[in-house]
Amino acid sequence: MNSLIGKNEISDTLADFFIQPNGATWANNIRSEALVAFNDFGVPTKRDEYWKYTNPQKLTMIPTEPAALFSNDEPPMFESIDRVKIVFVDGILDLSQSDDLILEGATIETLVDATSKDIHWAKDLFGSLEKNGQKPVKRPLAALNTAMAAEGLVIRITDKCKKPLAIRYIHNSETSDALVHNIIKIESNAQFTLLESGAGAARFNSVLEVDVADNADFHHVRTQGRDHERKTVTHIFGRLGKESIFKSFTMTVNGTLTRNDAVLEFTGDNARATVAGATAGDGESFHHDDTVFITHDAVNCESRQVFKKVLRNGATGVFQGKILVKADAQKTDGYQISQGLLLDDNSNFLAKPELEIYADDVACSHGSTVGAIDEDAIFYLVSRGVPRKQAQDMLVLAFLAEAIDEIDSNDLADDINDRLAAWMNRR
């Protein structure tokens, strides 16, 4: 069993479970280096500082536990949005369900095609941000992804894209174990919006590397599939140039275990970044972990971390967020808020906010709260004819609103709110 053998033995077993892709020499070298790093790190365990609130065993055991398929009559997320759609089924690109890989202002290639070419711009980016993101905190499952992922997209943005790119991840096999690695390079003065939705697989491991050049904008909105038994670990590695913008929002409902890591680095002055999330969890099997690490290494940059979690019936939510301000990163503005709303006495919200500051001209703050729903507000609404369940749902949506407000697009924010309201009504 997983718990009875050593950490490095588990790493060897997990690595042997996947087949390392073969491509151009430069890609093979990057993958081999990542595999060495993964074997050196060993799989994460609860003894690791940034895993002490989350047991990673379901993400490392071989084979993965089966996850029952989940079906519903709702249309897929973002269906009403004018976008270019790309579909992965159990982590494998399905061109028959996808639009053509054509987006004005962008070039889109598969990871297989890009890494098979002897000369390609991705050589300087593939695995690079993931490797940099391993310091000071090791992220072994991201290194495993770089080493073994054969599927993904390689996207270069050269202009202001009028349409978003929407990636839909479909879970179609109860035993699927998927690795997807996406790379995005946004050139100076370009703009791009990425939409992601779906469960991905029974167990889904994804890496997204995003390089945002000077004066460029990146917007990311993600909804994680409603499958009740899915296991998911995601990693976002972002690098921000001068006067760039990086915004990422994630909505999560259902799932047995979800771990979302975001690692961002400011390398150019006057840049702005936001990482936000809204989570609704129900049941003892629900465990959701947001772990964020933002490094300020440039002047006059602003970062925001805004996370809200609503939990009931024994659900668990975790937030770990750190702001690191280096000595030359003067005039940094770092904001961090994490809040848990517990709808019963059996649920848990665990938070670990951190600030590490070496500059003296900064404005950084963090706050974390947990509490029950406001019974006075419930009484006020009920006394005016609102049914208690509806009153509670109204207050829950109001609680989550601060995180959803971080989405720039009103259409996308409205879609998120509608889905959350429908989910709560069903529950």
Second form
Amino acid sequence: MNSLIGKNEISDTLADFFIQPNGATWANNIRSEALVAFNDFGVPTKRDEYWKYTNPQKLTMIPTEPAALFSNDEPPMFESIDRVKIVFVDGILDLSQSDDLILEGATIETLVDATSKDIHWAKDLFGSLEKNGQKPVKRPLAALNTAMAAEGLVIRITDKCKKPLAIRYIHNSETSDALVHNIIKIESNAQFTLLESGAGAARFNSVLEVDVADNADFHHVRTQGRDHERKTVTHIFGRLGKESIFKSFTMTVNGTLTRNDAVLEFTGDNARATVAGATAGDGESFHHDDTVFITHDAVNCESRQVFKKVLRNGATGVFQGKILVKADAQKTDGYQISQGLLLDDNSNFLAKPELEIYADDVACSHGSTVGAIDEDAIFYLVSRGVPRKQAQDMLVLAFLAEAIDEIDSNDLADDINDRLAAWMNRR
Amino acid sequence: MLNIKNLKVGLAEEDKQILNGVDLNIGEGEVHAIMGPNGSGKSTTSYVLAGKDGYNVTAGSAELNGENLLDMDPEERAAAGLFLAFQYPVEIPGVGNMTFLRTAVNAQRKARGEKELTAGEFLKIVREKAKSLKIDAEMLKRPVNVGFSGGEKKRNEILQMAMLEPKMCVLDETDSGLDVDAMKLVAEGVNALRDGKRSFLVITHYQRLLDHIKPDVVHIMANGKIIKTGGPELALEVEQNGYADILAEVA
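Could you give the coordinates for the form predicted in complex with the partner chain, as opposed to the form predicted on its own above?
In what comes next, the whole complex appears, and the chain from above leads the way.
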């Protein structure tokens, strides 16, 4: 497959490199507006405050560095889960590998189809949460995605879905450069679980816009693919209505560069949100960045940020987490913990917790720790006959478990745990 | 069973000698106790036997059934049949007690070339042994030692000992932090493991524990050496007169 289809090979700027899709007028307008924003922002550089710890160069250079394909005999993620499966190969929907786009309680369309229709509900959502999430921190690569992404899914949830939707992003070309934009609208009292897995492309840029209406639930479990050379930037933009639930968990192992942005806003009272991540990085080329921005603009909402990173052989982990509590967001409960476990002296964990609080009746806490493996615990385990390597793996998994515990579904959490345990012994 | 000869040990990171030539021979099925004042080297002896980092062995030897313990990694010592019941059992958040026990039992079986226990086999054995130590299902499910009371931690040590079936058990101040009832329960657990073959080294400050776990031989340790060895009556002497008389007698 020629991964440069739809790309302008002779361009010298990132915006010109991609070709803007052509659809219905409303969609073209949204995309053009996003392109104006992107051109206005410029590509991110290391000088930008929110890219201080992560050099975005590999995400902005054209063409992208190639990334070797990762092959192994492991079954794909979430195989044991009863689900509807949709496959993208190098960012392009592959219907031949996908189940029918049918899920009880949902309507699923492709972005191509939805943005071609003259009248579509997505008009009010496509690009809107992304645009809203550009303040106060600019996320140029998300604007680029809205402007240029041709591929993705447009999902409307009208009921409690019994099965999850599982999107598998296959990386099949060493030079693929993919933009995927998914839009999810979860109506009042509806429930939906989204599973995502896979590296997606040599370079993968995704935007997920999720509007969770009053009393609705959204659960999201994601694994990012073990391709060592992949570059990934993801953006989640979520809006939470009254008494809604939003829970997102991401597991990352391997990859050269990963930047996961999550931008959530509470707009209705008594809602709860969790963004969690478990990361295992090995080697100097590993750089992983979680950047979270949660805005409380409603009363009595609870947000949790739980991030755990195990780093070895020169790997780097970054966490930038912010809780913004607006003046009227009384009774806010904001919690944030980020922890790095360094298995040697060469690895780095960089954390920037931020709280900005304008309401006076709130409970916000944040903690960030970095440490080595507990040698007393190791000795306790080995003195019982557990070999040292196995003892260390047990402690590493125990460390990551706190993030995995944020997943509500036991089946999914077990799946993630089993996978991680197996990965302790194979890179 | 356990033969320690002229064992001299210092701290690895500072110039400090802790054991100054310990000699100790424990035969099959025997129960020995080591008593001694604070800082005499009792706990260090147990750590050095188990293979804890941070100590330098400068002279002497320690053998378990003729095998040189000091050459082995801690996990090899465990597989060879040595068990240390910790004075301060370590809390390990995130690791379930049951998972930990099964991993340890099977790691040792594997190291000895024995068949690993299936989940079902393991469960049957652990339930039975836990019951006699009054350890309930809830305690088995919780993370290792996390939120356990002092007594629960020590019972959990004895449960591990019962599951691992070691040849040589070293109990480092297992009585510390226990009330009388908890101590009885722990002692019963230990006594249940006395089968005429398994040997014990009981380290304690107080004679109390030795009322329940009756030793064959009592050693007094001071300044990194065994300074006096006798029968159970030696423990009673310490209880009545303290260490001062014995220290003065040897000096």
